[in-house]
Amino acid sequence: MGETIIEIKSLFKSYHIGHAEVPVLRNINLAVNKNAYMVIKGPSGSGKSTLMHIIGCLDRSDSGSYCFDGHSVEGLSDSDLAEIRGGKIGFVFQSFNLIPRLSILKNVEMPLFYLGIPGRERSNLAKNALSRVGLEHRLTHSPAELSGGEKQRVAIARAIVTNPSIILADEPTGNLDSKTGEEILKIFDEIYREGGTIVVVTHEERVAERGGRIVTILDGEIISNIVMTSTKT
């Protein structure tokens, strides 16, 4: 068994909708190990973005228990929160989300700067990112200058900029044809050779495929855990 960076147990998670409260995630328990390569997968609307946005830190759960790196996330200011989010946790989404009106190169700098890192060196690591995607002759571009699949390494360059702690993918060949996604999850695949922790969110079979967990969600219950005897990575 590999170092444990995330660990949840009994975590519920409800949503108010007028007067209602409608259960999201129900008794969730979940352990991420360092260097591992997990996939949750499920339909729309099963819960699976919503444990994505908390392991995240970007959302909070009702109740239960959620350590990151060993460290107790429960009662974090919003400002810690956004700390672990900038420093140890590399994003990536269906929708790119990408600055339009900066560079190539800058938008890959934009975590960087919110670290403090001085500009010659934010140049650097930004250049050395988008060459592990290929991505090192768009430097100048601007990302309506791109495809979609290029968008997408933009969007991997970025997260893997700081060398976080693990990269979280939502969905992350939602928006590509087929060829292009496998091209992507390409990257993810070196990126875990070369020792990086990854989980990918997914309702697409081709996709889930690629780890070596499979956690499936539905209606926002763990229905199986499985380890993978066999992956293509």
The other form holds:
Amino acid sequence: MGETIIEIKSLFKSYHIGHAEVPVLRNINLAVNKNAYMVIKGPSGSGKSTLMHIIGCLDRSDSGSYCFDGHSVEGLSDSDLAEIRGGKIGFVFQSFNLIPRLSILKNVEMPLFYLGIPGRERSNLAKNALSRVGLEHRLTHSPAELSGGEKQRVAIARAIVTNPSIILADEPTGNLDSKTGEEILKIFDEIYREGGTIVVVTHEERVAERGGRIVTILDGEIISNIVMTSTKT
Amino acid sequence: MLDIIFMALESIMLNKVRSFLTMLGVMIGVASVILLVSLGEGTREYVSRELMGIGTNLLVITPGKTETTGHAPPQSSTSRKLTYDDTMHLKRNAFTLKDVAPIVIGTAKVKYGNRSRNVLTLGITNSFQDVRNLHVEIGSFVSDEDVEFHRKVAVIGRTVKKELFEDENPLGKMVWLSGVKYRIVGIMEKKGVSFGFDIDDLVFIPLKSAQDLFDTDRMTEILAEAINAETVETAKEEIIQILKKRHDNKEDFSVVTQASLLSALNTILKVLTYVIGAIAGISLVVGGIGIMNIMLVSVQERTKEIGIRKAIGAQNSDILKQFLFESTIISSFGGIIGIMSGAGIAYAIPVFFPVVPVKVSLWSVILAFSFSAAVGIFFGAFPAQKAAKLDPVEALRYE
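Alt. form predicted together with the partner chain, vs. the form predicted on its own above:
Then the entire complex follows, led off by the chain already shown.
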């Protein structure tokens, strides 16, 4: 199948709490192809969020290798990582993580701002992204005026506005009821159909079922890696 | 760049009260720097203006050595006085002097009709007018013949005229000067108050008449005018040479040049201005600490926002700039308002207190403004660094 976008080999990560070293990820090996819909599943505390942070270049591993889009990430500076996050990765968080004092439009424009895209173009691209999630009519509203589902749609618009190589979603439906959660998942399906690459972290079975591939993680180790051939074509 | 400034402005506007109060610290600091420096500069300008008005290229010779450093030699009782002959000698022999004006000063009771007044009375020669830059306005000044023949004529200042004669014309009138009858021949032009002393409250009489009146043959001081600014120092040497020869080769007198007096006063006042400016500057530093405090709170409050911004691609330097701009804008704004209020008060002072000399100098404005901007950068740097260095994962987790 297509090119690999993420390639992780024997990755380890642990946290230091006082003098104790708590291992979070142990010997992770994972490869994700372009235009894949992968779900990382596991109970809370299993290390799946940490894995997602490392994939998303927010965090660094202790050892092992990680290639993103053909380039090794180890040894890159903070600013190189920020560049990757800004240009190639789109994050969607459980708690939406919109900036409350900024309008919807400004929130979506923000990644473009850090990419150095000029004002007018920024606003056009942001409006485009918002119309893709069906929120083109709420540009000037503040996040507080939106429902949870709408907030998450804004967050998705923010994630896709830079046309990233991969969308990383951490429990995207965790704060939503099942109906609105379903709407969000439908948007992911659509992005996937249009050729996007999606990695969703979840502990919910119904979310996991949407993926073309389910990686289950427990106590920092990958315990199963199933490719679902039947559900998606 | 502009976007980041705009972004910083937005967050300042979001916390209007807080931002204003933070600004206030810098504002007060800048305003007091401007105000105090303006007072200092104004005083300095006033002093040099007044001192220059006394005359040009002036040298003042006073009896007794006052300029010695270290221990004074045991003074013999034969301390020489400055005499009229000394003056004449200088006038005749000094090449570098344009003119010499000896002065005898005393106080006399001036009486006209039933009014009387104690007035500082100066015995002078005709050259006094040009050397001291004080001129007669109505009538005539003391002439050389008046001096030579001990004539009992007097020229009075405006204040004396007003006090003794009111609207009456004093020319040709007789007044009693400590019991001696004098005829008024002239009225001086109005000069006003200088260093708190009323120049118009004076009576001028011929030098030799003054010597008779005060029963002395000493000159209180001798004013000398050098030919031009370049010869002032040479003139000083020449005066010393000539007078020493006449005083048994002893330097028992002092020669002070107007320029050295001016520069000495200038230096003192400059230092004073810097000192009070620096004291006011301390409040600016306190204002800066206020900015740092608020910025730290702001960083803490916006930890999550910083995490979000970093997750979607903000560089550490982007975050640094955002907070640095914020603190710098706050302090510069405070600086601008401070300059306006400081300068405003400085300009208002002469309106209410005309005696207080004030001068808002450009350098103090530029200095205060750049200092306030620097305060913002300096005290904003630590909080901004702190924000920039936040770990994105931990920042995102912050609630």
